[in-house]
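In structure tokens, the next block holds one chain alone, the form predicted alone.
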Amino acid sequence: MSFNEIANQFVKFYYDTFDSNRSGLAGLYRDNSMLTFETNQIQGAAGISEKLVGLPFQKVVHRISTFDAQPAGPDGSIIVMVTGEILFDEETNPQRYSQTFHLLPEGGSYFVLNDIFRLNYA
């Protein structure tokens, strides 16, 4: 499988997971996994796995615009860019998001090293 079709299987299901489940992420990162949420960093899975279960809104809705991806290294290992727009509870102006994400390699599937998220304020 291509890179490409790694990243989009992994677009797929993060933005499906988040929208509909977001303890269900847990299982992509690992303790040495990093998120930078707007300007806070979290280091490790319980601790990011916590800050997502713990965002203060119940219903979410990605609508991505645009994921680019590239290989990382020789280890297998792959970057995500994601940009799109966020619906938070019954909000009806959507924000725009850009998202940055670390995929490597492990026992046939991908964890994710690094996470960065940003709201992007026009």
Contents of the next structure:
There are 2 protein chains.
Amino acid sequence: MSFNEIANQFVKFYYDTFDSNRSGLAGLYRDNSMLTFETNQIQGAAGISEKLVGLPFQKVVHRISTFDAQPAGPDGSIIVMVTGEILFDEETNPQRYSQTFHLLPEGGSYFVLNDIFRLNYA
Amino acid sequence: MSFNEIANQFVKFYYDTFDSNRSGLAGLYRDNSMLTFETNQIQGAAGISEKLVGLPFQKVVHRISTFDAQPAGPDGSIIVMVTGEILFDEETNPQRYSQTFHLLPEGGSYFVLNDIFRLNYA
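Output the structure of the form predicted in complex with a further copy of the same chain; the preceding block shows the form predicted alone.
Now the full complex is given, and it begins with the chain already shown.
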């Protein structure tokens, strides 16, 4: 698979899982993974999963606007930047967001070393 | 310097140079660097510099809204995601943008291996 196909599969899995069952994201992270979620920085799979599961909304829907991937080094790692809209709970006005992932190969699959998420306020 | 300080210095230099003298950005890229600028993908310092210098506006001002950095591996590389506003030429309505940089250490300094830029349309 090309880096674009890998990134595309990852992004689809990530947001499908985020929007349906956030606890299913834990397996994407390792002990050296980092998540920046707005102004919070968390290191390690356990803390990241706890943060994601505990986010204060019940229902969430991501809609991707743009999605760009690049190979990020000779080790096969991949960088992905996503921009899109996110709808929380019963809100009807989506908020725009940007998110960057750094994916590292591991035993035929990939894990998330870096994850940076920001809402884009107008 | 911490990764946050390095990223902060880089971001300041990058946008100051972009807004005053785009040709000064060439030295930040190498032959294996990649730029995604909207839907265009370019590899290599020469092509990236040509693309940046040839962008069809004379005056440009970036205003940073958020800026987040993370260490991106044991080699000292750094990932930075910036969101902000950009004003082209005589326009008075800024457009929102997102940009991701992957910085790699090289001889006491850093170069840009990955650069992804997208305007965020509402």
